[in-house]
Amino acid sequence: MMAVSVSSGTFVLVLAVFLASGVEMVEALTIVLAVGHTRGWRTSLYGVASALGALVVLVALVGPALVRVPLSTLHLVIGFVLLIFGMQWLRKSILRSSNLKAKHDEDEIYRATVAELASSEPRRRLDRIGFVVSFKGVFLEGLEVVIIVITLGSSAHRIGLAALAAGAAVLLVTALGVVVAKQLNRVPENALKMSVGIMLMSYGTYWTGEGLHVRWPGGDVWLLILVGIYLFATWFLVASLRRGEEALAASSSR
């Protein structure tokens, strides 16, 4: 039973944070492409280098920070802020599939950044513009991967286990990038986003238990049952809303 329990925590673990990484690096890669075709290639790279030093500074400050706090309030606390992050993450999911609102599109993103960036005259250096876009972008994307990163990984007493998860995701969109520039919409990203709201949510939904003491039968084996629990909710809130949509548009049409 404790080596299903492991694995079965692990298992949703590293899926959790490999999707969840995924999806924020496409975002971040659109930004980096897009500054490097308008701006130059060397000021993009030097927001990436920039945003990625920024990012390990703040993750040697905050990280060593967290064995000192207490393990109930530990996840107490990461628990509500991953119900937040997956609440977030699912509603605008379920929103798209149910056509309540647009689809995320990279290349419409992608065009838009460079419209913008081509609208002022790149430096013949370093550009100040490219370098803020390119930095803001890596930074923001980043950081919500190493605020998964940690707390999943601390909690689940494996933050190696899910900076590896991170890093591969990392390592598979660069690659995928340069294979595929700018076609990037090719990336189901609705559906990793919804698969990984559900998995936030099952995973805050066990933490924040673990940290009001509540006893889960089975141990990590629940993670499995709430993610199907979630599943099913999701599923059925976008075939509800799915149907009210179709039947406003047929009434309307009368």
Second form
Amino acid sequence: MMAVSVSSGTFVLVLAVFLASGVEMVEALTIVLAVGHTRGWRTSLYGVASALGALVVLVALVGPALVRVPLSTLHLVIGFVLLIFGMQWLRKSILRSSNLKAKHDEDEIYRATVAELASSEPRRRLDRIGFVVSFKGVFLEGLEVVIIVITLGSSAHRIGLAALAAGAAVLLVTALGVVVAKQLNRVPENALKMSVGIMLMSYGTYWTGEGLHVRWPGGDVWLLILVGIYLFATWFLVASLRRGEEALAASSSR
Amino acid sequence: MRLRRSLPFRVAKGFAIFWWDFLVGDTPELFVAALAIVGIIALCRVVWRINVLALVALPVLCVLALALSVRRAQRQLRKE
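Same protein, different condition: the form predicted on its own was shown, now please give the form predicted together with the partner chain.
What follows is the whole complex; the chain from before opens it.
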């Protein structure tokens, strides 16, 4: 029972961190590629390196402080953050799956970034605007990865494993980015976002409960039950939204 | 003339804006719902001490909050 409990929790943790980090990195890579193509690769890569440096400093400052926070408070705060984050991701992916929202943002982000950069002053050796755009893109998306790694990793006492999963996702997305260049719209972003949303919501529910002293029978096997509940709820919401939209389209065409 | 704020002020402001966008953003209803869920579960578990009720209510309330937020978004998108 214990072995099943530990492995199910670890499996969900690694998968959640890996997929969430992958999705965030696709978004960051889109911006880096747009800056590289329009303002030069030197500027773009300086922005990436600076953002990564800033993130390392931030983790070094925040990480040790987390150890001093009481465990139930940590669980509650982490659970709360993950719950909101998970619900936001799941909401967006449900709306996309129901065709209420466009499925891919990457093309639009790429176009918007290129248009914004192309309208400003011509490129120099180290372009200030390009640097800021690249830095902001990597720093903000990277910060979300850091939050996911710290929250999920510290709650499960597996911060090293969470960091490894995130690192693997970053490497994979970078390698893919080099290969596919600006064809990031081929990444099934919505399916990934939906899976991550379900897992973050499951973890958020579990840790919120832990923080409020809810006793989960069977321990972290409950994570899998929560994944099942949210998977069913997602399927139900997508199906009912699609039916509603089809009925509306049919009645307006009459 | 524009007043130039100090670096710590700008960093603190940027940090606050990041967390506001991260937690509230364009879905304030989810933030309020999450706060309400924590309050209800705290009542169930800490005040009334009914574990089963908290255990069942927690995922049910989360699904309900998600469904209401999705429904709200659907109405807004139809108006657009």
